[in-house]
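Just the one chain here, the form predicted on its own, laid out as structure tokens.
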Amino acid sequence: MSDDGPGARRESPRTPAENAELALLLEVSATPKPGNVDRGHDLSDLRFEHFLAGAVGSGEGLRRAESGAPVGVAFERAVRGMRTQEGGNTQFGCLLLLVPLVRAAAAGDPTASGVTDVVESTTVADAADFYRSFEHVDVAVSDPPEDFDALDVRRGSDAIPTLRERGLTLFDVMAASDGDGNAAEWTGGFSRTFTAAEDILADDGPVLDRISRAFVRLLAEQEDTLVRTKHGPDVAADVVRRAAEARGDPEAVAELADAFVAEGINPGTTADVVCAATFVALERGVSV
């Protein structure tokens, strides 16, 4: 997405925090999104209502991001609020992308360069708050690189002394998270987010249908990190193939949604990106 021209202007009647919360609600309401919770599909341990409650719970953290609070502070608070429902981790990855986007939008620069400035300006304290957030929810992550054992995010606060010793910012932590889709957004200018936002803006019809189609396009283009972490590379590659085959055929996409739920395949990282893209589209004035 270009940083210039009318696409870079903020055109929404809502505040950035309101748009972020709305993006969380719209993302989970769009259907079908093969393998993910939506208004037509629950998982065995996660239900539609959990995501609605998680979106509302994250509101204070999103408002803190809008008011200029440090990224880590806003993210940790958003995750803590999200967790005030019985389903567990509903939108951790979505919030990891939304918080810096809200900061950029509130500063008047809801662009790729604007959010890049935000994430590249993060601090060691932001990284510490990021690690603390893992104590609120269980997050599926892959094993860290060998020299990052002491900084495994699953260590939570126990890893903070090492963070401080090495002087690692939150951006540094993301840069070391090789293969993670959300970390790649942070370090790559949120490229998939802004491209998917353009797709949503250029599409027509109800916004929930646009979000569903954007999700399938993303799923057909790149392996989902969560699927790869849980099921391995072969399954992740097969998901891309099956999504590409179903893309553009509403009946086939609906069948794929049912099949993925039955198989326990949950492309959560793709949902994170489409949620962030929905936020950008809302900031750019998509009609709701």
Second form
Protein chains: 2
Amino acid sequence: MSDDGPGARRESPRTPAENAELALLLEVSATPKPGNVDRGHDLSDLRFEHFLAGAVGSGEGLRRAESGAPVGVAFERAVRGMRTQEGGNTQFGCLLLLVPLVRAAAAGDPTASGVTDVVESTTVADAADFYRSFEHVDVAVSDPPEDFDALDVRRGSDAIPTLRERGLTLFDVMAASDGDGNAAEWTGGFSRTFTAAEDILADDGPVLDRISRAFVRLLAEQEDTLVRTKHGPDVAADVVRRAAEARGDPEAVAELADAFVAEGINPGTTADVVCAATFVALERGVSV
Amino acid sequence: MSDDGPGARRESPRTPAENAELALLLEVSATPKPGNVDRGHDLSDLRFEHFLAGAVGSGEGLRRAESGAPVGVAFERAVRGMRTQEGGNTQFGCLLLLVPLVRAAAAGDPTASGVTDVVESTTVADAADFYRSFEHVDVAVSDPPEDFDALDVRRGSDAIPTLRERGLTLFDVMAASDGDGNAAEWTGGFSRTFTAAEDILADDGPVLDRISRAFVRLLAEQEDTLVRTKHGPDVAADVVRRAAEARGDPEAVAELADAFVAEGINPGTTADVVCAATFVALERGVSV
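Next block, the form predicted in complex with another copy of the chain, ref. the form predicted on its own:
Below is the whole assembly, all chains and molecules, this chain first.
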């Protein structure tokens, strides 16, 4: 566990699947994370314990990803397990980022190039399993482009014949998901994920505080997909502005957390990215 | 998931190992749990995130228990995994209760008689693995009786030849641990565990609130082993009295939580029992 100089990484004492499950738990625990469920905040119908149960239920799918199961198979299993609680969709987006990252880590390469290899290798079968996953859970999404209507994810398994007809892989589906923050990670080398992971590693103090600060930094830098989907572009832009103003002032961030919960503003996509970043930071040896 | 009348139980959507891991997470999250780490309290060197990592690390040992591994093997593996965090001993006592309960649940009989069958069937090899587990972690224990000095758990593996010489099973070791709350569960049909589980099932509202109330009830009814070991019998008796006074008054319980943390009073054995009770309640279908 010694630090052998710049670039040296401590090894994680946990497997990739364990780090992914722990990332889900640390993400929901880090507080304040304005607008999201965290150690200090519940939403009206979505409570802390739903995320705990969601993380435990995701474990089997994450272990399958670690063992080399196809991304779609592992993801569908993780989502199905996540859904064994009464809160509804807790960690769908987190899992969409974590599953390929676990695959890359298990292959010894949890880097931008390693995870890009994983997502670019996805198949039509992975895309079909992704669509099947929507049958387990209600995910807030915006309308797809017109020529993608038959592939609206809300169609679930009914979209599978069209996927096969057009030969679309899961990577192709992500590439067509314009303006979705998680899809942008898939097609852009998980760039915000890796940047936020380095921020967490470079920061000081308890890991939950580091994750909270990384969350606010991400929120202040780019519009949140879920906020834009639910509240429109003006509110999404306003959230970025308010996060940028509060950033660095713990009291202001705490006030923002209470305000966003009261206003029903839930930047869930930013939580997905900080969860994925936490996984990468754990793989790179951040101390817990 | 219908209730078919008195005695009918909803089935758990999770496996026994998943319920055990979730019980570890719900236990540490339930607040207030006076004197313990919970969603609202950290201790100085023992923080919430240490328990999250401890729960995830315990998973592999709990899954081995579910698959029928010997109690000692599963327990040693769970403790070793639990220890992959910087906080030290987080859930040793919880795991000592959970491992036989998971075995009993996996065999289809998570009842007093089912778990008694499991603990009474333990062997000298299980006892040896139990002693090995103390090498992973510092556990606060009191001095053993004089004729048990060679079997002080703090000797770790060095005690194994004596165990073998005397032919002591893990159940025998527990039966000789006078005054230890967890050993009393092992040798007494897990009676406080099952009673508290029924309390949690019969209670109303979110599961974390139910666990908090069950904790205070347990604390008000019997001296906590860890408090007595660290602070002596007078403080242990005082804790019972103060818990009984506060019980039922949420504000008084919240004040007690802050007071115990400030006074360094940490009723960890009561937390172990409520964790085991949470597992049983999950197996019996309490909703999360």
